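Coming up is one lone chain in structure tokens, specifically the form predicted alone.
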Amino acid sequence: MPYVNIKITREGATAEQKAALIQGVTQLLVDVLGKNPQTTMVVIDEVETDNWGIGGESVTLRRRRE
């Protein structure tokens, strides 16, 4: 029973995009590892950019500079 956790920043991924991620990851596990799609779980966590750090600073601060 595969469990996949996808973490993305909360920046407007649509329901359709998230559905495509879930379907694509499930199919990848079927194709590569022969896993049963009926027992494959995919969870998408959306994290606020203030709560996601890279290189010692939040994504919010990094994006403001870009």
Contents of the next structure:
Protein chains: 6
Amino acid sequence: MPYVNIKITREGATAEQKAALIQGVTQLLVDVLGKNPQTTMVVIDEVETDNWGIGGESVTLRRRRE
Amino acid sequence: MPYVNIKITREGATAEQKAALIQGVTQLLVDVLGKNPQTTMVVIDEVETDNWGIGGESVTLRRRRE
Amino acid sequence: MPYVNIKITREGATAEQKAALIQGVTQLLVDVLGKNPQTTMVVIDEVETDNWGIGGESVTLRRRRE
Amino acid sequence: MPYVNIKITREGATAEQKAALIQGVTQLLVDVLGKNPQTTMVVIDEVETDNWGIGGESVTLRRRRE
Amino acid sequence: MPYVNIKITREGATAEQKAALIQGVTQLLVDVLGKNPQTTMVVIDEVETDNWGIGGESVTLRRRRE
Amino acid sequence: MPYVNIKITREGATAEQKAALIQGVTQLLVDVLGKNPQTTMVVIDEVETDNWGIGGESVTLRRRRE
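The form predicted in complex with another copy of the chain, contrasted with the form predicted alone above:
Let us now look at the entire complex, which starts with that chain.
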């Protein structure tokens, strides 16, 4: 009965892409650990680029520099 | 000083219902473990049904099939 | 299909007390929001007092002062 | 490669303030533990006051009483 | 720069199995969303069965009944 | 009443270093957002290097290669 939380920046992931993440990570837990998919939960959080930092700066600023 | 995070799908929970969750889980921690309610924190996350998966598919798709 | 994470300091909560938290918070979600208990997950994290801070100091130091 | 999650109530924190949190906590991990800032991630969650509880009541109600 | 947290019960997952989860979920984010694997983080939490609940009871009790 | 979760690899951080993280991040929230330190919570998770991945491999393997 695993629980998976995936955090990505909010940049237009589609419902189809999110469904592919849910399907893929659930299958991975079946394949690697033999987990039951029926009790495997996945929660995707989409985070604004102002609210995500790496290297000491926000992704918003990092993207602007790139 | 417990911290509780409750994740539910975003499907119209009212402010009153959320207040009841906060009150109830705080009281539970007082009753079971004698925790101080003044330093008990509760955070409720409401998650879009496209972003929540169970059984390898999103709740959006699961609801459509049901 | 809610997911609940409860964080408490590691100070000897028994298996019975943890079972009571699991049972109580699951029932609360049934009572307040009509959620299905069969797909309600609860994860309890017990955190060392050196690793928990409030008021700018660790719980270990806070307990020593009290 | 630390990961930091900061949860605050959604009450108008500006992009500049959030950038200051990201910069400050990344520097703290460099100063205290010698961590590499390039692989230090920070995620800020802003939570509605209806969804945040302390002392058994929501911040919305608490603010109204104060 | 995604962040993934995988929670499983602590029941003897090997270092090789955990490496396979890390490799697999990182590749999934590359395939589905074109994310950069170099800044993709994965954290696996292994949780005692007394501390994990589903259906209102701990996994420890659930396993005993099965 | 912010809540901060800091995840680091378990590699011998001392109680003094963890106290410095707690003190530092609490002060940062006071300085940047004017938050009340008395209701600011910090939880530090120390994660085994087998359980932390970056770049598609565990930190254990990454350290071995370096």
